[in-house]
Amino acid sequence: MKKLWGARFNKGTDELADKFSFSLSYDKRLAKYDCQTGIAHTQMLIKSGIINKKDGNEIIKGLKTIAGKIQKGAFKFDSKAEDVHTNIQQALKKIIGEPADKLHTARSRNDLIVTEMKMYCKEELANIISHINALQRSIVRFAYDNKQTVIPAYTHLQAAQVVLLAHFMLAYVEMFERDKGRLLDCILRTDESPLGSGALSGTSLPIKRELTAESLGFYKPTENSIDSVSDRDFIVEALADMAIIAMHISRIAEDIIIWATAEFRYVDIDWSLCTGSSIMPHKKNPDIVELIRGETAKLYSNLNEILVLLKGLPMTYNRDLQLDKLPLFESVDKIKEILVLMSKLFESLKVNKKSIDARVKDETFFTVDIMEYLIKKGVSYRKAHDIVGKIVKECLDEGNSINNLSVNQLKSYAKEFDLDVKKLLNPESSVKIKKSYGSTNPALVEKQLKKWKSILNG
């Protein structure tokens, strides 16, 4: 197969060195956005008299019909060829014939390439940004769906205070609306479209590069053609959204997995996401939540992979960029797969209620309720905390209740306490008193689950 740039080698390069270089098996993904390329460049150059409208309309001719073949999944990749380019190349060579080697005219690898990637990176944070959305839709909805439920909640992973589980959801909704802006960010400064930057120094041939950025669907051309050819910080900061997001899915993760444990039984997993043990007849086995977990570790060593790859390349292309692709590739496509699992376990993951009263009745569970008592009462918080704590280490941790202590035991520890203090220790009192913007209140998680609602369905 002859290579793109053969015409100055005098030999052909080494067969194994032709096997270590092939891109070919990972960078096909790109075929079709190789094609949208050729097809807005050739347009350029035609609008720009470079080449002529009779053999710029073969090549749009050759190249659509080339698209619609990769669309099918019956274009022929050519094993041989060291790239798409070639393959896309060759093959428009054999529909067109001569016209086909003008489709080169005024433009490299170099630039060709980051501009498909940049097109693949668009499109695909786009489709994550949609999975995110999904995803929401299915926690806001199994927030809905138990919206009454007050639950135990936890600092250090010890009994902290009692929130309502549609507010805990609520959080997990945050943290992807998070995520969805940092996508959205890096898809504003990928939209720049490198494409006419040549190999590193723009050419002498006058092309108009905002025609092709138009065309491509990008906001404007890149500025400097140095720093075109050589940027590759689009797709780290689209791998570190990536593991970002990652970041989040493990830590749900490992709240369900932790909540679904025989100590908790707090939620029941589907049995379509659990598997069983070889040898425990009565396990359950949340393995599909764990290898989501697991998974996500690869979305940081992508990363990593791509940071360490481009630490100390020399400006401006170097042939370690191919290499770019496939920890991206990878990743985009286990995030995808991850956040839609993640949508199938809470469309058909169920509370266990009865368990989770049970904890909720736990008292320590409403001493911050207890001191802030005493302080609208006028005790300051230094002594309000005080006065609690002695209670909690003279009845709590010795097994007894306050609910069971008279006012005059109450007011032993503070003359402020009144029987009226012992509405506060049950759940649903705890939730309902609380009154700040973004707390667990009933009535503001409602407005939130209404707003949620109307945002992920608009």
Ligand code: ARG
Contents of the next structure:
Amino acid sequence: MKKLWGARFNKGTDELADKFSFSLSYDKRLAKYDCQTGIAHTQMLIKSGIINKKDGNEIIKGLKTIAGKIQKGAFKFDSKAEDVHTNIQQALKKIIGEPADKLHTARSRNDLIVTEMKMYCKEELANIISHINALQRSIVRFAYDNKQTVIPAYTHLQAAQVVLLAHFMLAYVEMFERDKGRLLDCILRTDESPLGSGALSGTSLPIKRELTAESLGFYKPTENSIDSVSDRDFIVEALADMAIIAMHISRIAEDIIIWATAEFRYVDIDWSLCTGSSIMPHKKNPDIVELIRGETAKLYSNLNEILVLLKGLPMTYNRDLQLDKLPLFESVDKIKEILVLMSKLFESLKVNKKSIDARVKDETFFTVDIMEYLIKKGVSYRKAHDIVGKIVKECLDEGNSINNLSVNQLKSYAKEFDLDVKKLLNPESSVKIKKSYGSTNPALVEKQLKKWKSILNG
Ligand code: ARG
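Alternative state: the form predicted together with this ligand, after the form predicted on its own:
The complete assembly is shown below, putting the previous chain first.
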């Protein structure tokens, strides 16, 4: 197989070395960008008077034919050609003959590969943003469907206070909104075209880099040819952004797994996302959600892999950089799958209101409300904390409940108490009396729900 660089070599390469260095098996997913880049580059070469129109148009026509085949999945890759660039170059030569030899004028695979990786990144990160949007919509719909439900919330996984389920769900929506911001930010920084940087120093041919940048959809050409061919920051950023998304999702997965246990029974995960046990006939296991949580490990390790790959790498292009692809491709594939599955989870998740209602009867969820009742009557925070702490302790010790205490008993703890304090001992009033911006107050949550609905459907 003829190599693009074969002429200088006085003997063929080792068979295992060939196999070891071939990248076609994974870089073929860049084939469509290779054609687009070739077409834009050739149009520029014609406009700059570097190659003649006739040859240039032949190249463009040939590349369009190849791109059409790739799109239909009908392009036959030659497994003996080391990478995607060699494949397209050879296919072009087969179709148009001699003029194909001019395609690679004023171009190197070093600037080419990073251009294609940036194109891939920009497109896929935008796809991930759409997937996050879809997931946010599913979560908001789920929140709307269960708008009245008040659930227990935890700190240290110990019963803390009650909140609206919708408020809880919107916390997830906020997390994902930050994720989208990070992805957008990464897209913006990736939006500079390295094409025309050549191997590392640029070229003596009168190319017009702004033309290829524009026709490939980049905001502008990169500023420094050395940085252009060696920079892979955008891959690190993309992998970091995806790792953070996975981290968020793994936390949500954990909430759902806990809520779906028989001990909690707050939700039912749809059967289509569960599996059974080969030995225990009663089981309905949340395997898919567990695997989603588990795959986060892969997203972290891919980030780590690229950071280690780049560490201490000398300027400029080094073949190590070929190994940037698999971690990125794998993380992109996985995060998209995870986001779709997460949407399906919320679309089919059922709330078990009975168990939730039974649980939020627990008076300990309202101790802060009782404290604030006293504070509103002029008692200091410190004193109020001590008073309520004492009531809780004595009720727990005696198996009693605050609701059972008489006025006199209440007043023995603090003269500020009246019977109306008992109105606080229910979940609905607990959320209603919250007033602060961003709190679980139903009117405020309703406003947030409306806001998100219009943002996400707008
Ligand atoms: N396959 C290489 C990569 O993915 C691009 C080719 C550049 N190779 C070279 N020997 N200069 O980074």
